[in-house]
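Listed next as structure tokens is one chain, alone, in the form predicted alone.
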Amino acid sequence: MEFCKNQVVAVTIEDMGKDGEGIGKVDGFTLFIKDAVIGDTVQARIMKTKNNYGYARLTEILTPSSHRVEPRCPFARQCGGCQLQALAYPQQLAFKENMVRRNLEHIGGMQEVPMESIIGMEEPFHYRNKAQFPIGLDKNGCIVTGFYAGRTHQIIANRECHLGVPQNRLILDIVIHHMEKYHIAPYDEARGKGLVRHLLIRYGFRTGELLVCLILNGKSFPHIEELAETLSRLPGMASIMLNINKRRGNTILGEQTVLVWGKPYITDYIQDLQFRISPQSFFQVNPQQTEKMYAKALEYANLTGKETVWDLYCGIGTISLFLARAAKKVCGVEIVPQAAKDAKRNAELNGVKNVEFFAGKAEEILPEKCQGGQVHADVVVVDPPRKGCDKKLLDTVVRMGPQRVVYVSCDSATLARDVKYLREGGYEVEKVCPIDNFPMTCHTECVVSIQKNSANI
């Protein structure tokens, strides 16, 4: 049977893709359908066809899945932030666990994955300690803020995201009211005009501290003292800042940040370790799950107090400081100079002395020190960005020959690719544990214990 654009078909959803889209077949022809979940029978309009598959738009749910639930957020379908709110949380966890397993099998070449059960949340809402709200105008010329619609830069007006903390709504109301009162224009991305681009909010779950940073297409904000005085009355307000970003493009933060009121950071904890968090700091957005993830990384590192550990892509030193309490020495490498400085400061803040941090690319610093004979590692920990590890770095890890590698991943596809490379270099996967740091979305973290083969010791 031939299928064509705008054809309407009935489809039963049998699987879900990496972006949360439903997958079903009609006469052997595979369709990917956004907003459909496993078990649904839906009516869909075909939007694009390829040789043996196509993409369709959900037009009607004919028979809802037993796993379908009513999204808590009324904008869940339009907003690009959540992909899975219509799927019951236990099935979200099953979907993510299966995605990790399949990637390790199909990309990583593993026949049997030693998978531990995914670690989920008791309350999978209001978990984010960081939010970045774009600010713009709607078609009526009114100031709006919220989040971008999926794959666009069209703002879905919503001041009450169910993944963020309730304080966000209070701050947004105050800032938007101030802009309306003084006729302060939001940024127009197409023209490069207007002043206010984004509002960044960070919250310390343990300390209750709040940081507010306005990102501007300019160097000053009208009547900022009045706005700061109003914001400062909110419970927990600790820092009010301006960030200057006059560049065109999608980068949110500029290089210059100015303190308006309070201190230039907030403080929060992971277990008993204290961290200072500035607007630019990389800090995991789900502190409750981060504690579980780092505990799992520490468990997989299997430290006795005699080991030298290299922590690559170390950020502000969060994992490094966890490991340092159980290791002889930890060396961290981080590409962002400010983050490396923050890591050193966090070590001092927590009185941790057996750590050393290097600023630069891990794939350059590690081979350089390895070549000079300066590097020994019993355990290597990697926590790379979504693109995974650089091949040059993996080559160096294999040459160094640590007993164990602990891989912390935010993308199981690139994890699987890198695992395959390490397995070809004489290592084998011992344990895999997915951790749901991002409920309601398709993203998940994963911690993997990788052991050197006994034949290569």
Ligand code: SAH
Contents of the next structure:
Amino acid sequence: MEFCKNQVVAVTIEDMGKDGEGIGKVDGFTLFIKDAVIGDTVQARIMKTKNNYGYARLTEILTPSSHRVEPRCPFARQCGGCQLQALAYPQQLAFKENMVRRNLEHIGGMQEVPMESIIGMEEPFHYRNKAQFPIGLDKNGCIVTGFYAGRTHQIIANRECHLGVPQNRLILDIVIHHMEKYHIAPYDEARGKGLVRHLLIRYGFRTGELLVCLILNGKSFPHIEELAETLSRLPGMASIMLNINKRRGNTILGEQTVLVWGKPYITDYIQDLQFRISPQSFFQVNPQQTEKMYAKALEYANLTGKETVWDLYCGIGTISLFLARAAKKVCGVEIVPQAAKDAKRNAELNGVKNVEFFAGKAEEILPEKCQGGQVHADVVVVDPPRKGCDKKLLDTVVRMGPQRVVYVSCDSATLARDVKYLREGGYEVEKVCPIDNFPMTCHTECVVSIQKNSANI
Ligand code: SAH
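Got the form predicted alone; any chance of the form predicted together with ligand SAH too?
Starting with the chain above, the whole complex follows.
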């Protein structure tokens, strides 16, 4: 049967895609339908067709799935932040576990994936320790803040995101009220005019410390002392800063940060290790799940105290410090020089001495060190961004021949591609454990233990 744009069809949703969209078939023709969940029968309008598949917009839920739940957030459907709020949490976990398994089978070429059960959260809301709110004007010229709608820069007014901490709301109310009182203009992306671009809030779950950073298209903020005085009365307020970003484009933070009140960072803990977090620092956004993820990485590293470990893509050294106490030595490599500096400082702060950090690209630093011939690794840990590891890096790892590779991944498709490469290089996957660091969204983390084949030892 031929399908065309604007045609309305009834579809039963049998599967879900990587972005959390529902997938169903009509007469063998596959349709991708955002906001439909597995088990639903829906009415949908076809928006775009390709040879044997198409995209449709959900117009009515004919029979709701038994896994469908009422989203907590009234903006869940429009907002680009959450994709899975209408799906019950146990089914979100099943969806993510399946996604990891399928990618390792289809892309990684594995026949049987040694999966452990996904590690979820008991309370899958209010877990984020960081929020970045864009500030703009609505159609009536009123100041609004909230989140971007999916794939756009249109702001959905919402000060009460259920993934963030409740303090966000109090801070937003104070800042917006101050802007209204003194007629301070939000930044207009299209024209490059106006002052206030974003509000960044960071929270230390363990210490209760709060950091507020206003991101400005300018150098100063009217009546900042008055605003700082009001904000400083909030329990836990530790740091109020301004960040200056006069560039066009959508990079949130500029290079210069000015301290207004308090100290230029907050402190938080992962287990008993403390970390200083400034506006620019990379720090995992869900600290409760991060502890479980690092504990899994430590378990998979299987350390006895005699090993030399390389922690590649190490950020501010969190995994390195976590592993250092169980290893002889840990060497970390990180591309962002400031993060590598922070890693060194964090090591000092925690009195960890058997670590060394290098700033640079992992795929350049490791081969360089290898050429000298002195470097050795018993265990290699990688925690790359979504695009996965560089081939040159994987080649070097295979050449170094560590006993074990622990792969921490935030994208199971690139993980599976890299696993395939390592399997061809004489390694085999021993265990896989997905961890849900991002409930309500379609993202997931995953820790994989990869062992050298006994024939290659
Ligand atoms: N392991 C850390 C950071 C993981 S995020 C943690 O758990 O906190 C991935 C990190 O890899 C980022 O800090 C990013 O700056 C860094 N990175 C990206 N490309 C890199 C490359 N080619 N070489 C080294 N580090 C890189």
